[in-house]
Amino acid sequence: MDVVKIGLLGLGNVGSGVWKILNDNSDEIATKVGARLEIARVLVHNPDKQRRVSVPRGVLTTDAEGVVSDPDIPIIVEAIGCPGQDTTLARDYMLSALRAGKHVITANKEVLARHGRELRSAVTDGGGLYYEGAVAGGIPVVKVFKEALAGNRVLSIMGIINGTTNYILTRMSQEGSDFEEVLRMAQALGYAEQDPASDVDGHDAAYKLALLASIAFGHDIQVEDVFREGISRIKLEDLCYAAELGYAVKLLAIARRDGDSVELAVHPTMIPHGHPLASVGGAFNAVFIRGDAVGDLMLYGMGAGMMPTGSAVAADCIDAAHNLIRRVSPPREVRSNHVRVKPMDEMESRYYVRVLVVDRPGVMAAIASEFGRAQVSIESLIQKGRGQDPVSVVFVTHRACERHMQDALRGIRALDVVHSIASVIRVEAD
């Protein structure tokens, strides 16, 4: 082959990055592949719209079926996303291309998390499904699991895989600003959408964790199996107490093996300042992996954006072109459907609990009694200020079962000396 033709579906943020990289670096890529990669057709909704990149008018089209079914275009890049949170269009385009024997590349984590099994089943001989850009942008984490760690039994994953929430928590910690103020700043800078729910409520991280855990553990993990809790309840006061206790607060995506079960959760987490993830700031992402042979390693970089995600998609285009030239398919992903996902109430953690109480004698004893009744042991406590109403009291517990912890919280809420439980944050000690 002298030229490998690519059909690009969508010219938004990711699609523009792919166009720019494949054109700007075309000579270097051709040398590596042994053929020139040419984006032959680009699907757009409105050919007259002003865009970040300059694409010849004749390359633009509104005919999706014409791109997907063109026998001269063996590689299809899906970059239309999920308009209105609807995965149907992207899924249908990819299924059509895969069933036609094409190589399909996507960075669409939501479609993969919801329809990954169906898409993998549609791969035919000579074709393939590639999705390096779907998790952590330009960080090559999918390839690491599939190739570099193929000889390992992956024991755990802890990741900062949503740049928006990491930016918000970092700015809150560094500048002493509250959540709403920093969220508005993130929206103004383009880090957060005008409807930020997917990011701040943990949906985006849950999709990505479902994908990572599926690859790492070799099981079909559904996004519905992932416990999810967002960051909107985190207050500046909690970040200050965390720093005093020697922790940073991050929205972590966590997957662990536990015997024959797996634990899957996305939630705000306090991690010690000495842990590598604690120093990951701003909109950066990082994935901390533990394997039985390799031990601990961490991947770090920009987790989203036009160029980082475009870089991952371009790398998949190069892999697909190599496979086309050699007339081979990428290795099939073998996954088991049989795995027990541990319910959240069976998981164990340490906990940070901030309680707003009446400042009078006997309050500590009453709260400690409820912890003890529920079999939760207290490691430390902090109380500052006198004569306030209410006053904050912070408890950090030893490792406890989630079910026992929720029992203790119900008992504490019922105490007449307690105004409210202001915050509960899980604590990673390891």
The other form holds:
Amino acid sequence: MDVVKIGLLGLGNVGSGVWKILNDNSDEIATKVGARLEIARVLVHNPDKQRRVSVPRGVLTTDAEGVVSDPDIPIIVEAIGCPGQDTTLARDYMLSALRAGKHVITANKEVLARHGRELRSAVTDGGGLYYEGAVAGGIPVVKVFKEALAGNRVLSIMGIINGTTNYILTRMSQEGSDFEEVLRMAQALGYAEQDPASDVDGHDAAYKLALLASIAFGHDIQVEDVFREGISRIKLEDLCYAAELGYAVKLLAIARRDGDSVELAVHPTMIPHGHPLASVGGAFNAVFIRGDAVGDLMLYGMGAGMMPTGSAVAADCIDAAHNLIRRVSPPREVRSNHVRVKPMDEMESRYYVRVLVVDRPGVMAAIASEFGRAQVSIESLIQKGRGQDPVSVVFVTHRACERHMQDALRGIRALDVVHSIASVIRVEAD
Ligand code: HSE
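Complement to the form predicted on its own: the form predicted together with L-homoserine (HSE):
First the chain shown before, then all remaining chains and molecules of the complex.
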């Protein structure tokens, strides 16, 4: 049987998963491909380090150039990540390999988001760029957009595509704990990074959404186009009110067509308990897609981790080997640059607003009057406490434009009976 050699750059979480899968399942994979996939070289920083997988010493190397430019290695898997937040090394290795006509696989969303156009244009005939693992880890969402839904006009995507934040929000609502307490617990258990900003502030989800929306809508969407708000201001009290009103709170990544524009946003969102995304708990990810032909569709699974992400990368290795044997490239990705990204202040939503106020007659009326002045219509309101100072009052609005809502919030904040606006959460209708 023929052997297809693979060069693996990096043996961290993702690299170890790929090594394990391609070795543990090598017979089945060889039968499917019609050739044996062999990881011939593995680039590491320190060959003496203890690892989760056992790789023969002779396979390990510290010579990146030797792997990338080896003519006997037609498939390169980039799994070095972004050491020190720097994408340059990964980009440079990938560019050299692509220019040498190789098939290059990555699960590195930052590299793709920052250098995607340059990388795509470096693909030569006979080579290819694959990145199933870059969005939602083990969930095969990239292929679904590129292949299974290719006949659709994708209308919208709503995703829970960050496991850390979903884990935190799930535990807060299940255990009645505050954000800081759950975050500390998640860090102690290794579910959250010691520097959690990339996850809790929504950066990770914004990178993934930019990639997904680019594939789904066929436009070159940059991470800067995505409006972003994280979960660190969500209080347990908000989750309790949300539950009472019939909603779960999730960090949603949303991409939607609206005429010739696209809306792109990552923010905490209240979704009705009956929506399939509301039951996605813990560290799981899910992507809810609406296509003009297929209707509604949801993909669910583990969005990160050694084996789930390894599964996506291994599938790309198999795809690349198939293409190599048939001497074809994967279909080229055509992207138009001409899309209008809707500015946030034009977007519309329903809103949940919790205001901390002095509890005395006329306060509700004063706040309601600010909403009215700004053309925001109130759907319902709740006040529970009595006599505390301050007390929470909660408003849920009808659909309103963000610009009008910000105008209303400015007016409310300036009222002398208002201590502060504790939370504003967008509400997705069913
Ligand atoms: N940190 C991410 C998450 C996984 O929590 O989902 C890597 O993108």
